[in-house]
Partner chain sequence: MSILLDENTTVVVQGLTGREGSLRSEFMKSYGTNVVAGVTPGRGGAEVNGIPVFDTVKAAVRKVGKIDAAVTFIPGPALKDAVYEAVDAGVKFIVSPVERIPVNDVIAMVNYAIKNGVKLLGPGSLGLITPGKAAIGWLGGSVDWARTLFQPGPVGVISRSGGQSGTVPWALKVAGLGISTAMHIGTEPVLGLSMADVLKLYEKDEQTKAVAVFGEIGGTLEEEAAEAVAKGEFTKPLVVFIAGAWAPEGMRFSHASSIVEKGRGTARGKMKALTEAGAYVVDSPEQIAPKIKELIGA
Amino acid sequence: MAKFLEYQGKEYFRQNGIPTPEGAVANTPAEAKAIAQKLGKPVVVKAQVQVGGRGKAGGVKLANTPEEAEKVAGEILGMNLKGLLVKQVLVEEQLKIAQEFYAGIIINSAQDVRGPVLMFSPDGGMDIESVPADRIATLNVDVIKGLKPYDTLDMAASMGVSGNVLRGVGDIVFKLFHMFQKMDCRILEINPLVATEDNKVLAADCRMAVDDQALFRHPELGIKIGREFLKEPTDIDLMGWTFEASDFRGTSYIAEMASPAEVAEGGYVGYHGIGGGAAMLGMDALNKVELKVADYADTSGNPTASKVYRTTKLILSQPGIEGYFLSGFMMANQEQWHHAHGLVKALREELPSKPGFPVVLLLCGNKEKESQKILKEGLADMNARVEIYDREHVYDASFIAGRMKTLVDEYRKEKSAA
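Taking the form predicted alone, give the structure of this chain alone.
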């Protein structure tokens, strides 16, 4: 899922009529001070990373003056929260909170639901998983009939919300659902949704994720990679995503796993899996023979030959890798000749410029006989270090990884002797 930081989600809240606290995002302590000065009131400074539990980890701090805002922003920026570097902080007005609620929508793909589920609880400010079931109102929304304003009013009232804030709560929950639909979200939450001492109702936080497969409808979101991606994408990551975004036939997932500097130290191979579980098996086998993967790639789900070709070309483009490993540790029910055609074209284009470069291919499953023939005949006239295996070794990961290690060692000796 394409996930958004809190400040980004709140901007979409405001565009959809959902009120939020006043504030802005800062990249430096000086910017945080300037925002606090402009607000002219005590502020809260919040780390902008896609993890929960920021407050407990020291990523949320209060400041009563602009100088304090500058100080605490300096403490938060550069922090490492659950493996993520804090590069931005959200500086917002402090709220005088009278009540905290939870409101959220998720997609429930269970057979008896298959649609959006709206949830509301009077116990906001804590993980919804920790709230007792009798303190959560849920509604499976019929996407044909839609949601009516009285539905959200009834939901809030059923959980004890009353008085001056009831209409405000019901209105925001109603708008939340329509934003969820309009933006093709998979998750959209406000936790907490707060009522202030002067009876204002505001979204004090935001968790937002959009369906990967709907991103083509939302160019305005400016998403670089339409899947869960917590690090800054590299050129290889971005190029790999274009294969997914432009062609939905099968999977061609690619992510860079090591920096060019790490790969240059040696011991890395280009990695190409078929199926997630099989790919994990192959990676584990390589680690056991002291080889590491420069990338994680997966082409499965009956991809076209063109997707396999582009994925293979991208894997081979990584400078410093000492081999290419196709990890087909599965009896795939997809027609493997698509893989074979894509592989032959890519290897015939790339291997002539990489003399002695080791390649190990394990490919089996549906149309295996035809696929093996395509690979062997297509690469037969090449003076290249290529080994091709079929179902005979599909359960023998240690043997295949051992062959990869042997070929890499031979390649290293040739390079050092040259």
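Computed from a prediction, not measured in an experiment: that's the story for all the values here. Whichever C-alpha set is largest while still superposing within 1.5 Å between the two forms counts as the rigid core. Positions refer to the first chain, counted from 1. What changes on going to the form predicted in complex with its partner chain:
- Superposition on the rigid core between these two forms places the CA atom of residue 407 2 Å or more away from its counterpart.
- After superposition on the rigid core, displacement of the C-alpha of residue 62 between these two forms stays below 2 Å.
- Core-superposed comparison between these two forms: the Cα of residue 265 travels 2 Å or more.
Switch from the form predicted alone, shown above, to the form predicted in complex with its partner chain and output its structure.
Chain alone follows, minus partners and molecules.
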């Protein structure tokens, strides 16, 4: 999912008619001071990073004067907040808060829902998971009929919201759902949605992520990588995405699982699955023999040889890995010779510079005989530590992972002796 920072999400809120506090983003303490001066009132300075609980971690501070804003911005900028460096702060007017609500939308795959679920709670400002179920109103939106304005009014009314605040809340939650659909969001959340002492309703925070598969409809977002990550994308992640963006034949999914520093500690292999199920079987098997994976890669859906080649090259480019594991635990329907060709080309280019580097290849499925021949003949003269297996071992995950472990151990022994 393409995730957005609070200040970016709030810009989209305003474009979609959802009011937010006045403010702007700052990259330096001087900029923060200028923004506070322009606002001409007490401000709140908020770290712009993709983590929850910023307030408790010291990433949100109040300032009553522009000078104070400059000072606290200086404290927050450059901070390490749960592993992420703070590079920007949002400087906003302070609100006189009367009530805090929660509003959000998620997608529920369960067979009795199969669609978006709108959620509203009068207990905003805290982690929604800690709010009791009877304090959250939910609505499974009928996407064929569409959401109606009375739906959101009734959700808020059912939780005791009334008067002018009810109209403001109903309107914002209604607009939030339309923004969710229009912008192809996967996550869209306001927490807290604030009612002020003078009965204004505003979005005081924003959590937003857009569906990777719909990015083609939203060039205006300027997303450089359409992939879901637990962390900031690395160079490997970004390069992997370029294979996908330029070629729709089959899929290549690559995500870095361990940092270069972790890989340097040893025991990591480059990981290449074919199809999600086979990839999971291989991950489970490697875990059982205590090998760790440096990346999660998956080429499936009948990709071209060039896509497999580029994926393999990228996996092998990770410094410090001590093996390469092709986890083809399946009788593939796709013709596997495209994989065989891509693998041979990549391994022939990479192995000469890695003497003794262990490679275990399991490749089964449609055109298996031909694919095995391409692999064996293509790598025969390499004099490399390569083992190639076929359908005889398709569900023999412990054996295949065991071979990888043995070869990695041999390789490590040689390396430490040298």
